[in-house]
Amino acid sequence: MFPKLDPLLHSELRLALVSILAGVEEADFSYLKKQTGATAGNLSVQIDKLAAAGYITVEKGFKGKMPCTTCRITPAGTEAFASYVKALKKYLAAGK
């Protein structure tokens, strides 16, 4: 039986959001947007629906004059993206 995949993570922007955040101890706005492609508006709700979801936290703020967001991978967003891993893993096992 193939292992239930957390929906929140099976989103390909997302995905790559906590992909990115668990290699890395923060990155900010500018930092995602350039790395994923994304638009800056579906990168905006991206990661409103991982930080409601306790999987990051997200920190506002300026650098200087100009606003910052910054994001950081929560215990539990680690513990989301590794067990969404570990069943991806299965599944392609199965194929063998």
Second form
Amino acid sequence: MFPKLDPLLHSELRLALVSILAGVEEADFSYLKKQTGATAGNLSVQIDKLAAAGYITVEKGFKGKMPCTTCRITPAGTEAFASYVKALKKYLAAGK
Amino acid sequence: MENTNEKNKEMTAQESLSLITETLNNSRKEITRRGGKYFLLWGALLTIFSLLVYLLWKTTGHGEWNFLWFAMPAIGIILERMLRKKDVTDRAKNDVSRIIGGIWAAFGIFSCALALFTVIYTEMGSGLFGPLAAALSMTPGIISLFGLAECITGVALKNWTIKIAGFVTGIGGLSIYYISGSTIEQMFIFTFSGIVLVATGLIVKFQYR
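For the form predicted in complex with its partner chain instead of the form predicted alone, what are the coordinates?
Once more the chain from above appears, this time first in line as the rest of the complex follows.
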């Protein structure tokens, strides 16, 4: 029996976001936009979805006079990401 | 209105795993590329300051020009902050970038401490920068620390170019020091280190462009 892949992570942009955040302590919106190559609107929507699921935290503040949105992965997000990778490996191992 | 369906497509297991691997690899490359930029900055500063101090010391005969060295970290930190503000990719930190920052901060503190102690204690009773040998006695210590910091940075980034540059700087600098003896020309050890740092920065930038 194959484990079910987390539908929230099984989307290109959301998976890219969680992968980036899993490797850093925190990242701001501009950094995520550059790394993923997504549009600001799309990125905002996907960040909100991940935040609503409790996978990431979003902190809105200011850097000088500029607004700054900082994202961090939560322990729940790290766990979901690890489970997702484990499940992927099972799928791939079965396919060999 | 922006299309929120772009880049949200479902992927196969293989595509997902490839995306994760690529993202993690890109993060590591990004940090190394960023390191290359700062190698260029500090290498250029080191080259300029060593030549400036050498020229002023040589032409005036006053060793006090060595105090100019203390201006280098101040200028470097200001320039580094300006670069960091400009670069969007410099706004994410992880354990590796934190370790590298710590290594170079420790190098800066130990070098300044060594320079200060040498100035205060070695020259006591004989006037500041009296004997040339005393003024130059901090060189092997600083050059060893410099090579060590560069080498550990290479280890943290898993980059052989930086590791080798660290050995070249540290061991090459020490060899020049002990072979050439105490002369003002020893300032060229720092020029040499600065050039090695610039070359390392360029190679890293080329590797990860």
